[in-house]
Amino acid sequence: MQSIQTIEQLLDGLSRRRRLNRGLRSAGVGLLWGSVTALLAVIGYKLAPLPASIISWAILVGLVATVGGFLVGFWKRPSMLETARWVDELKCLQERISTAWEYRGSPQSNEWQTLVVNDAVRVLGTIEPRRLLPLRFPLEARWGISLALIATVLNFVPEYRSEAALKSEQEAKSLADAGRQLADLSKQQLEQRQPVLQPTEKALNEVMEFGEKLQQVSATRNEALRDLATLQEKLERQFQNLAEKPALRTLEKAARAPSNGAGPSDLQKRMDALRQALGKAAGQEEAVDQLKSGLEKLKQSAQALPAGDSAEAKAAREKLADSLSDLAQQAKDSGIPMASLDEAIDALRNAQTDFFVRDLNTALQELEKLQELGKNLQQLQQEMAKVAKDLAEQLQLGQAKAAQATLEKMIQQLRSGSLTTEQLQKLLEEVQNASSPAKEYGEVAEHLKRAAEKMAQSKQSGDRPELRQAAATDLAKAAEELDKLLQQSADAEQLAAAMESLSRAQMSLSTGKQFGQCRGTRPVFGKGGKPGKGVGTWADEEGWAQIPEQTEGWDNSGIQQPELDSKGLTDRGEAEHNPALTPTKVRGQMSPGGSMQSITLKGVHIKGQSQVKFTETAAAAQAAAQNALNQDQVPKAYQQSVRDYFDDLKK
């Protein structure tokens, strides 16, 4: 019995080592095939325009094959009898071990069995499992590691790409970038404000879906431009329907003012908030400017400070500290205490120039912030002076929010019951005066007219409460109608922003630039002027209510707008003709049968029937023409003709 246990222990150890060896060998095979896959993927990526993700996928396949191979090999454990037969075969023992293992279950022991078992124990005692089954990497694993190293080295080799492949790759990047930007901007718009008009919401969702489609679907540039042009036309038609409403134009014009059409109470709240932020610096714009100018001069002087602790350097720092102390005292006298100036003085006297410059920059930033707040306060004060005084002026100037506040005030007065005859007469006159400018606001005029009639009847009949309540209801309906128009105006603004995004995407796809490098068709300076190189002059009076013409995508950033004279006619003296440029007229004659002027175009003449659809060809030609226009390759005199030609093709 002791001998059987000894055989079992030895066979069990050998069985486990066989199982582990099987796992290692299977893992080596998986590693070999995974390395071959990775190597082929790297070579393919270096020679062909394949996506870079193919290498990641190949590495993942190699890892899965290695781990999976080990698990497959390690999964099944060999039995004791199989191991005994394997040892017999490997060591040429003529089935001595397997026979002894088979005798272990025999119910009767005899001498022969004892001899066989003892012989097996003796033979197994001469076997060392570590030598018989050494744990080492199989040959397949070593080849796999070598191929993986080769693939790693090849991964650092630059990719070979033909000119067509580079162009296609750049187009794919532009498509993905434009699609991502369109989707993100549309999503932000919908998150910030949900449109009230269903067509507007649907249009914004379509823009977002179009952006997501550009990222996911491998479309060509011409296909993307064609779909984009179709979407643009759809948004333009919807936008034109909104822009045709006179009320929206007036509201949009008022919304472009710094006050954003806010009422007097809102303006006063904003002015109070700015005054609180400014503190004692409110109204001290000149002192702030002087302080900033003085600090900038000291900052320039600090750059010329001598280094070290020489007597000259100490004297220069002391002189600079004295000048800074004067400015700090000037700030305190003006009611603008600045702690950073005191810290700068201490740093300067301690020869800590870096800290001095840092504190000086902090002080300059604080002054710039005060200047900005002061400018905003001045603008609001100017807007406050322009706020309409009554309902008629508010409607005429497009100040819908102020008009709503006025209507709410009238409603409260009518419903209070303490309205005197004189107050009712005053309300009646104000509402009647507002009827004319309210004609641009749809049903607002009708509601005001009804309210005025009921107020007049109430006055004539000696103040009847039911008529005053009915008039208040009509005024409430007028306020609701104004709110609807404001919401529609906001929808139109969202459509304009979506169209601008599409315009930027079109320019990005046409020129091959990134989306962020392209500017939309909205003006940079002015209140609606067309974009263009330079600083712009007088802007158009229309904002988003007029779809701007697509022009060059010049970058106006960093250009300062010069001061211009007032708009109007100027005296330029008497017109003088250049003697060398005397106007003459030459009449030409067509000779019958003569040759006409022609232009020879370069290209390959291909005979046969075209298989390309007209719409695709027109979209590609339009994109190429737009690209040429943007890059100023077409003479200015012919640019409008080119645009008209492709506009006719759309029809």
Given for the second form:
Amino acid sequence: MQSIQTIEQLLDGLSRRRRLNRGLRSAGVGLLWGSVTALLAVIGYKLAPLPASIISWAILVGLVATVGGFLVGFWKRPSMLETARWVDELKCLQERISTAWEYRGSPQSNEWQTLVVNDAVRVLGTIEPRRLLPLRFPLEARWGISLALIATVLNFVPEYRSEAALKSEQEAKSLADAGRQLADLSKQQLEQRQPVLQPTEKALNEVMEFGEKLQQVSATRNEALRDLATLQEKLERQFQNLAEKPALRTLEKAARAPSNGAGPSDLQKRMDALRQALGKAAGQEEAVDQLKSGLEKLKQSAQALPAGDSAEAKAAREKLADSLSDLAQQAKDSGIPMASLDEAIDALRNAQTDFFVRDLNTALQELEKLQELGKNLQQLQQEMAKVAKDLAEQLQLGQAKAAQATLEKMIQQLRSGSLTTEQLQKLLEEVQNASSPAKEYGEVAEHLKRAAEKMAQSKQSGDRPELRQAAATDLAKAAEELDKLLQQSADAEQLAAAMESLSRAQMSLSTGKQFGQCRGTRPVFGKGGKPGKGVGTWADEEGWAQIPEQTEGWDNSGIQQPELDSKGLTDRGEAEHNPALTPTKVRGQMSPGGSMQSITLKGVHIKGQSQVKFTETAAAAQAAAQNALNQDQVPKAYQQSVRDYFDDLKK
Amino acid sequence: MNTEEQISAFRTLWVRLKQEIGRVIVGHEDIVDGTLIAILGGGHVLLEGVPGLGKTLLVRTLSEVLDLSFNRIQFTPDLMPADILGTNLVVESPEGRRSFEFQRGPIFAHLLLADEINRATPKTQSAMLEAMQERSVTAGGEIRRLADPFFVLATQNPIDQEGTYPLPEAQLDRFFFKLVVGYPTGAELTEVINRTTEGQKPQIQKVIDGAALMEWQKLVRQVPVASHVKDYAVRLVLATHPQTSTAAAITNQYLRFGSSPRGAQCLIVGAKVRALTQGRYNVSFDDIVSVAIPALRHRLILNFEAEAEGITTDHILAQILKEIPKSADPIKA
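Condition change, the form predicted alone to the form predicted in complex with the partner chain:
Time for the whole complex; same chain goes first.
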């Protein structure tokens, strides 16, 4: 039926436009509320110490509200019947359209259906969907945009923060920074080397977790400091447990040496390389120093050179060139040829002062380099002097790696089978000598002792290979034990590093400084060679496992302690002696010059005339006396007298 | 004649009826409309108003416009049911045989004017219950059908209550509409004077007979009503039921009993008639609203509080019409 189709088309169009309009309106409402939220968030952020993320969240809420509003509005498409009723209501069509839509397929009389539908078509002909439902920007959206613009402008206004808020913000930053650094450092430590001991690994993981927790700023500064202290204590206990092993002390001390326990061959190689770099200058430190001081003097003279081509200037340059030539000759004589000096002389003679200064500087740099290399060579020579020669010394000096290498060498010799009796004897002596210093290394001493015994037996029995093999096995066990101790030492080192990080974090939190600006204290086994307490220059080796004292100054500038502020000075006048403190008694006299002291006893203070009858008073006194007699408060000797007295009163 | 032509004819008839009645009755447009709507809807009408406002004249005029048999009963306290319904009398045939013969009362007419109906006793008033609802009379053990169509147009006087008997609720409920006749305006009163004091009696033509009227009544019932419009009528009636979930606030406060389902029926039928009179083929919310008060006002029973405060059912219905929204969720079956 054509009429029904007409109605359907119109209602369909209207329905779609209504849906779109609803979506736009809902989006407008969402935008309005989102803008209100954003505005409130911005105002709140500008006035109160809220986190900056609140603005991002508010913007997100606004966007979600707008999009969500549109979707909610657009989601449900209004049905045709609903649209028909809406048109009826809007255009006051007396329910013509909705009735027609309902009756379009009803089994009722066809004539009525036709009449109703035609009537509806007639009135619908006057309706244009675009005019009826123009797609307009809803009022809510306009308000929403206005508020969003206000919020945007407000965002550029600097925020107000109280002193307390700024401090709190600073604390939060400090917490986050310290936490991040702690976590990163612990992570790096774990990545670089996995601890051998499980407690150490657990402790490092705890430090990392603590750092991550700090990073989230979920606790206050005081709470963080408390937790930090707890963790520090824990690590400290663990460190002390490790420190109970005497071998670790020696290992740690050796590890702190510049050569870092390197073997003599390593040191020799490095020395050779330095000698090669120094060339003929090796061992001529004094000559180098003299050259350098001479050049510096010339450089100063060059700065005072007169400018221009005057005769005086030429003469001064010539003089300087001559002095420089002498120095160059001196350098050549010492075996330190310096091409830059020749170039400098040429430049001076050509009046090229700039080039002269440049070449002079180059020559000075070369000399400084030679000086540096010479110093390094001297240092290595000193270290070489300290390097242990045999296993006993190596163990004594804590050079575990060198000792391991020596042991490996011995093992190879023992297993090789081509060991002469002299060599065996030498090995035996070395091992026997090492037994004593090896006592600090736990089972190492035991293994060395067994190896020595077996080697001795082998020697006595005429080089028995099985005994040599057994001795080699014992030496290998000793090497293994040393390796284990080295690993534990490395664990201790990691713990110490973690404790240093914690110490830095503690300082950072306490002072409010950045983590990088704080220097922590690293616990070491001993005092690091520094002079100990008392007289003398020897190191205090006692209490080596304890945490060293705080030697660096703490910066307390960030800490406010109002209770320690000075309270100001007040004028209290001339000091007067309290009269109460003046002695009033003289030994041997009672109240000299004053009245006698009296004692006030408990009881009724009777003053004036009594209004009580005598008989009543006497009766009361007799009752009290009787009570006293009954309770044996009156001495026996007086009891009868008391009774008699009151009996007489009765009479 | 097809439906469209029938509707067109209905409109013409409506205009003519109003024109003819208008020759006699001055003003009272809503009363005339209400009466005609009730008649076209097949219901009875209760006209209430102070004496002298033309209630009886309206009914008499209507009886003249409609080509129907008309009887009038003046209700008095001593009126007996048999005086209305009829009675068996002993009659003697020419052969001298005596037998009982039913003597029909005035109720046996198409249009019955029950003037001042509240002056009769409840017993007499109740005699009309069966007639109004069943359109039949049971007398002497025999059921007798009344004329078809049958309308009762009753009048009652709200003042001068001494010696009157308020209509029982059951009877009130049988009236399609209760129309309250008010005072005429100045212009209307002038016109009344002009028409009634110059000796000219208007000539009224009969417009419609009983058979045609019944056809129109059938036509009326075919008018389509949209479901949400029906829902609105139902919600209005439900809102008059006190202490229910659908009751309006004012209902709970002032009503003892609400409208019966007859109220809803009358609302819809009355709205259908009104829709046709407006030239529409469907019932609108406005139709329902316009017939709501005459259709429901006599079906509500006020409580003591309302009586004490002088609240009328009209006031309550106006408030309900204001409160109940036209668009709402459909009523679930």
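Positions refer to the first chain, counted from 1. We call the rigid core the largest set of C-alpha positions that still match within 1.5 Å between the two forms. Model, not experiment: these values are computed from the prediction.
- Taking 2 Å as the criterion, residue 307 counts as shifted between the two forms: its C-alpha moves by at least this amount when the rigid core is aligned.
- When the rigid core is held fixed, the Cα atom of residue 237 travels less than 2 angstroms between the two forms.
- If you fit the rigid core between the two forms, you'll see the Cα of residue 435 move by less than 2 angstroms.
- At residue 282, the distance the Cα travels between the two forms is 8.0 Å after the core is superposed.
- Taking the rigid core as reference, the CA displacement of residue 144 between the two forms comes to 2.3 Å.
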